[in-house]
Structure formats: C-alpha cells, structure tokens
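So this first bit is one chain, no partners, the form predicted alone, shown in structure tokens.
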Amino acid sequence: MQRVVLTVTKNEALTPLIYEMHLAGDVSGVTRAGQFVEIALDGLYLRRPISVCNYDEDELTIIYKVVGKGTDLMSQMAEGTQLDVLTGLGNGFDVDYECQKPLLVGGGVGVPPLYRLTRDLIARGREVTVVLGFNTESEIFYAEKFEALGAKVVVATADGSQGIKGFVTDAIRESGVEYDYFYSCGPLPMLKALCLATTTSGEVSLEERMGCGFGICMGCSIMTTNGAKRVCKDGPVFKKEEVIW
C-alpha cells in the first residue's frame, strides 16, 4: 500500500451515471489487474474504494458510478484537482493461471477491472471472451474497448434492449461460449449465480462495504472455506471454491 497525491487529468461521463477518471502521479503501487484504490474526499470521514480499470507508469484509470455524496463530489472534479489516494490495495487476479480460453464476466461497475485483466491475458496469448451485463442499453460502456483489445464480447441486458436478453448466465448459455476458466467482478447475486452455473474453476472479485480498506477494521469480513477473510486485504479476489454463499 502507498499513500500518494494524484492529479485528475480527465473526468468525463460515459453514461448518465458512469464516469471515467484519469489520475496522474506515482502509481507504482498498482501492479495487478483487480486491485483497487481508496480516495479521500473533503468533508467525508471514510475514503471511497474504487477498482482500477487500467494503469501505466504514471497514470491510472478508474471508472465509478454516481450513487451517493462521495461519487457525486467526484463527478464534479475538474482537471488539475489533487486527491489523497491509497494505491495498490487488494490482491488482484491471477493472470498466470494455466488456461487457454478464459471467460471474463462483468456486471455494471464490476466491468472496469476486467479491462486491464483482458489486456494482460491477451498479452499472454490467451483467447479471451468477455460477457458484460447491464440493465439496459443506455448503461452500456466499454464494450467497444474490449473488442479493440482483441477479445470476443457478448453483451446482455436485463430488458433486452441490446444483445442477449437476460442476465450474464443467460448470455453464457445462449452464446455457447467455450471456456476453461473464468474471472468475474460484479454484484454478489450475479457472482453467486455465476459460480453455481459454471462447471470450471474460476475467480470472483467481491464487492463489500469497506471502512479502512487495508485490513484493520474487519468491517468487510466474509466467511470462506478457510475461515473468516477480509475482502479488502485477503481479497477482493477469491477462488470460486473458497466462497461460502
């Protein structure tokens, strides 16, 4: 974990409620797809945990949804705003797991960390399929960017306004995608349904309310087959077989 000051270089809406923010500075603490950052905001006691979408030597990209006071404040930040950020949090995905046809499944704001994961897996010669789930067409983002990386993309919308009608599990079944391992991030009901529906092993990135973000407060603990684990410190990524739903 590193505490750094990062500068907003870009902050724009992708959909009415989804924003993409670029932060420049010392981001050397971020080393794996699936890690997250904690952002301090003026007037708010707790930092806001946001997953990392992408990163390079001196900049990282986050994507967030405006759902409360903190993210609303973020959506109004102008270029040049400086933020107190904890970086390099969480364990991230295992990109070196031996598989040839990984399936990546994201729902809503669970989509962003899969972008860097897709990039890393394709760089390792893997044949990647990405299934993205949204409520409706107006909420879809980043589908074309996944395709530009070289992934096969399948979109599902709950109302059928674009792609396959239904949930990500419906899209996996109806598209007939072949896979030998999966990675996923999204709301807990989606992850549970996915783990029950898939026949291979895989990894899930869990979403939980976090207090500190680095394992001190124990507020994000869950039960696993190996006892109580902290989502922020021991996760957020866990093997499918570990999670007790």
Contents of the next structure:
Amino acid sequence: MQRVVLTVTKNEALTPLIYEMHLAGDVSGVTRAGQFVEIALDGLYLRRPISVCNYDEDELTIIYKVVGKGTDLMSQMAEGTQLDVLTGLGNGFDVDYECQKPLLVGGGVGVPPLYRLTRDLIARGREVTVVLGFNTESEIFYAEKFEALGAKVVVATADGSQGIKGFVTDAIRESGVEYDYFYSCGPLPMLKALCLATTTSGEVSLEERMGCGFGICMGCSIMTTNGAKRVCKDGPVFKKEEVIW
Amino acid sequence: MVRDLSVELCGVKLDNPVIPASGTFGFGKEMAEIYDINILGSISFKGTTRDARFGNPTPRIAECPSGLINSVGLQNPGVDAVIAHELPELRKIFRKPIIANISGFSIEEYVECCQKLDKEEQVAILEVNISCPNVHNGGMAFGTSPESAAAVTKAVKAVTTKPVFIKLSPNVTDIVAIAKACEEAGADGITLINTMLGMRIDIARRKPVIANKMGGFSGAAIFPIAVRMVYQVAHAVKIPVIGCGGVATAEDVIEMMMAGATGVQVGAENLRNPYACKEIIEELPYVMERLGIEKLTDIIGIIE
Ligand SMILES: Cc1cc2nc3c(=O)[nH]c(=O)nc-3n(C[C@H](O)[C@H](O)[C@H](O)COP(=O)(O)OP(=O)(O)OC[C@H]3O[C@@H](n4cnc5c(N)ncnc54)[C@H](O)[C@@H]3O)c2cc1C
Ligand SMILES: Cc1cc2nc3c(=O)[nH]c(=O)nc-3n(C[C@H](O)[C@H](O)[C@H](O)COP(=O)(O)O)c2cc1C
Ligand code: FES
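Switch over from the form predicted alone to the form predicted in complex with its partner chain, please.
Below is the whole assembly, all chains and molecules, this chain first.
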C-alpha cells in the first residue's frame, strides 16, 4: 500500500452512468491486475474503493459507475484535480497460473480489472477469451478495447439488444468457448452462477463494503473454506474452491 | 526547546499519549508495513474473546456524516490464538508496552481472558470492554449499569496483577455513576468512550445499510461527546483516564488531555488515513510550541 497524490488527467463518460478516469503520478504501488485503489473524497468520511483497470509507469485508469454521492462527485471532477489515493490494495489475480486458454468473465463494472489482466495474460502467450455481460446495449463499454489487445470477445446483454441474449453463463454455453481456467469479476449472483456452471478451477474478485480497505478493521470479512478472510487484504481475488456460496 | 510528550498510566511509562484504539489497528502488522509503529505510545489491540468469533454478517460498515457505523461483532481468533500467534508477531514489530483489549459475554469469560493475557510479558495494561451484552442477563450490556460494571471489575481484579482499565460505553444515562462504581470495585483506570449505538437506512432499497441493522457510530462526529464524557469522568474519579472518540488531530489530543485524559486513543481516523497516528505524533510538538505547552502532563485536566 502507498498513499499518493494523483492528478486527474482525463475523466470521460463511456456510457451515461459509467466514467473512465485517468490518474497520473506515482503509481508504483500498483503491482498486479485485480488490485484496487481507495480514493478520499471531500465531504465523505470513508475512502471509495475502485478497481484498477489499467496501469503504466506513471498513470492508472479506473472505470466507475455513478451510484451515490462519492461516484457522483468523481464524475464532476475536472482535469487537474488532485486526489489523495491509496494504491496497491488487495492481492490481485494470479496471472502466472499455468493454463493455455483462460476464460475471463466480467459483468457491468466488474469488467474493468479484466482489462489489465487480459493484457498480462496475452503477454504471457495465453489464448484469451473474454465474455462481457451487460444489461443492455447502451451500457456496453470496452468490448473493442479487449479485441484490440488480441482477445476473443463475446458480449451478452440481458435484454438481447446486442450479442447473445441472456447472462454470461448463457453466453459461455452458447458460444461453445473452450477454456481450461477462468478469472471473473462482477456482481455476486453472476459469480455464483459462474462458479456453479464452470467445470474448471478459476478465481473470482469479490466485493464487500469496506471500512479501511487495508486490513485493519475487519469490516469486509467473509467466511471461506480456509476460514475467515478479509476481502480487502486477503482478497479481493479468491479461488473458486475457497468461496462458500 | 524540547517538548516533553511522555505520560504515565499507573506506572506504565509511554513516550507519548497516542494509542491506536482497539479494533482500528488490528494487531499492528498491516500498519508496520507502512511506518515504524514504535513511534506510538502504545497499541490497544483488537478486542479478544475466549472463543474465536467470526462476527456479524456483512455489510458491517455504513458511511455517516463525519463518521461511520461498524458492526464487526468482535471478530477475533480467540484468546489462545491471540497469545500463540498474534502476540509473538506483534512482539517482532513493536517493542513497547501494549494494551490488551478484552471482551466477554459472561463474567467467567472476562475472567478467563484477563487471567491469560495478564501473564503475557508485553501486556502492560488490561483494557476491559464492557459494552458487550451479558448473555446471562437478557443481553443487557455490562456497561449499562453500575452494578454489572462493578461486578466485572471486581471479578477481573481478583485474578490479575496488571493495571485494569475499564472501557466504558457512552450509551448510558449516567456515565459518572458507572465510572465511580468501577473505581470503587478496584479499577486502576477508565478508558472512554466506546462507539455510540447508531443506524442508517438505505432509502432506495428500504433496508438498513448494516446487515445487523444497528452498529457502533464513531469518528470525528462523536468528538464533542467524548470530550464531555472524559471531562465529567476525569473530574469524578481519582484514577487515570484514557480519552477516546473522534480524535483526528494533534489539537484533538491536547483538547482530550485538557478535559482530563492522560492517554488518548485514535480510532476510526486510522481507517480513512492509515498514517493518522504517525501524523498526530509528529505534529504534537509543533502544536505544543504554538500553545506554549512544555510538558503534556502539565495540561491534563486543567479545565476546572
Ligand atoms: C474491491 C472493490 C473494487 C471496486 N471496483 C469498482 C470499480 O472498478 N468500478 C465501480 O464503479 N465500482 C467499484 N466498486 C464499488 C464502489 O466502491 C462503490 O460503488 C462506491 O464506493 C460507491 O460510492 P458512492 O459514494 O458513490 O455510493 P454510496 O452512496 O456510498 O453508496 C451506494 C452503494 O455503493 C456501495 N458502496 C458504498 N460504499 C462502499 C464501500 N465503502 N465499499 C464498497 N461498496 C460501497 C453500496 O453497495 C451502496 O449501496 C468496487 C468496490 C470494491 C469493494
Ligand atoms: C471498526 C471498529 C472496530 C472496533 N472494535 C473494537 C473492539 O474490538 N473493542 C473495543 O473495545 N472497541 C472497539 N471499537 C471502538 C473503538 O476502539 C473506539 O472506542 C471508538 O471507535 C471511538 O473512537 P473513534 O471515534 O476514534 O473511532 C471499534 C471501533 C471501530 C470503528
Ligand atoms: S475493509 Fe477494513 S479490513 Fe477490510
């Protein structure tokens, strides 16, 4: 974990409620795909946790959905705004897991952390398929970005307005995608359905309401097959086999 | 000029009065990764119970204006695991006296935990959290009546050798009566305040934000209440007081001490700023200089 001041260099709407923000500065605290940052916001007591979508030497990207006060404040930030951010939080995905054809499954604002993961897996020579689930066409984002990285992309929408109609599990079945491991991030019901539907091992990124975000308050605990774990520090990524649904 | 930050709690010398409050610093490990925690006066570790506890269902946290509600529910690995695993780890990263925070749901449980932790060399003070419900008395918290607060104090004092601080709940009508009852029962000191019972409702989902509906409210918002209660209690008892509740700055530490606190705990602020205690300790000499304070002990309880 590092506490740094980052500067907003870009803050644009991808869909009516989803924004992409670029934060420049010392991001050396971020070391793995699937980690998250916590942003302090004026007038709010607790920091807001947001996954890292991508990171390079001196900039990181986050994608967030406006759901309340904090994310609304963020959506109004101008370029040049300086933010107090904790970086390098959480364990991140196991990018070195030995597999050939990983399947990456994202739902809604669970999609962003899979972007950097895709980049890292492709850099390791893996054959990546990404299944992205959204409610409807107007909420789709980043599909072409994943394609540009070299991944095979399957889109599913709940209302069938684009791609396969249904949930990500329907899309996996219908597209007949072959995989030997999976990585996922998205809403809990989706992760549960996915873990029950998949035949291989895999890992999922979980979400809990957080107090600190760095392991000291026990606000985010879940019970796993390996005992109590903190989503913020021991996670947010857990092995499928560890999660108790 | 060198400023003297040292204080003494029942013969336990602290380099400064700043102590992370129980439950807001874990067992120090995560914080030691980002700064040398030996700058702290002491550490009050996570509330320990006889048996391991997972705690309450999630969500356990709710945002509030200038604070938060938590309903962690005393998640801890149990006293034996704390002694076997956490304390040896803490010893490697922290060489100063520590405060053992103990919770219980029956007098027997408090007694057993205190007896075990009393034998641990690095433990300098036992801090007994009496905000917990008494399972043998319809779940009424021990800290809500002078009689049950005194009963816990007496039972714990009978089996321990180290200074016992009773940590009081603010959710009472007469905090002074309870503090006095603890003093008469043999308490060596008082820590106050614990969290205030609070609740938030998600108006869109028409549900409480916290899974357990209610939880403990703390953070900057409760500072004035904590100062008031520390002031009332410190002036009513002769034993030392550790002030806690909403402390976020070096100025807050001074204010708590002027109200009557000898030690000062920092709780929720650690969750939003992991460097809170470090920054407060580094800032204290400058604030003392500005206010013309040479020794912190000079200001304890100066408000009549
Ligand atoms: C590890 C992790 C990674 C996340 N990554 C992303 C991401 O990449 N993009 C994204 O859009 N969102 C992400 N979230 C969710 C995001 O943190 C919340 O949407 C945000 O905190 C809401 O803040 P708010 O002030 O706008 O909403 P509020 O008005 O505070 O609350 C609205 C809703 O947001 C959720 N929420 C509020 N506070 C927290 C909190 N402290 N921790 C978790 N959830 C909370 C609750 O479900 C609540 O009902 C992530 C959460 C976690 C725990
Ligand atoms: C997340 C959290 C966990 C806590 N756990 C404990 C505990 O285990 N034992 C205890 O005596 N107090 C516990 N407390 C109470 C604090 O130690 C402190 O008394 C209270 O929060 C008021 O201080 P603050 O306003 O600085 O947070 C906890 C508080 C928080 C926020
Ligand atoms: S949010 Fe505090 S331990 Fe995870």
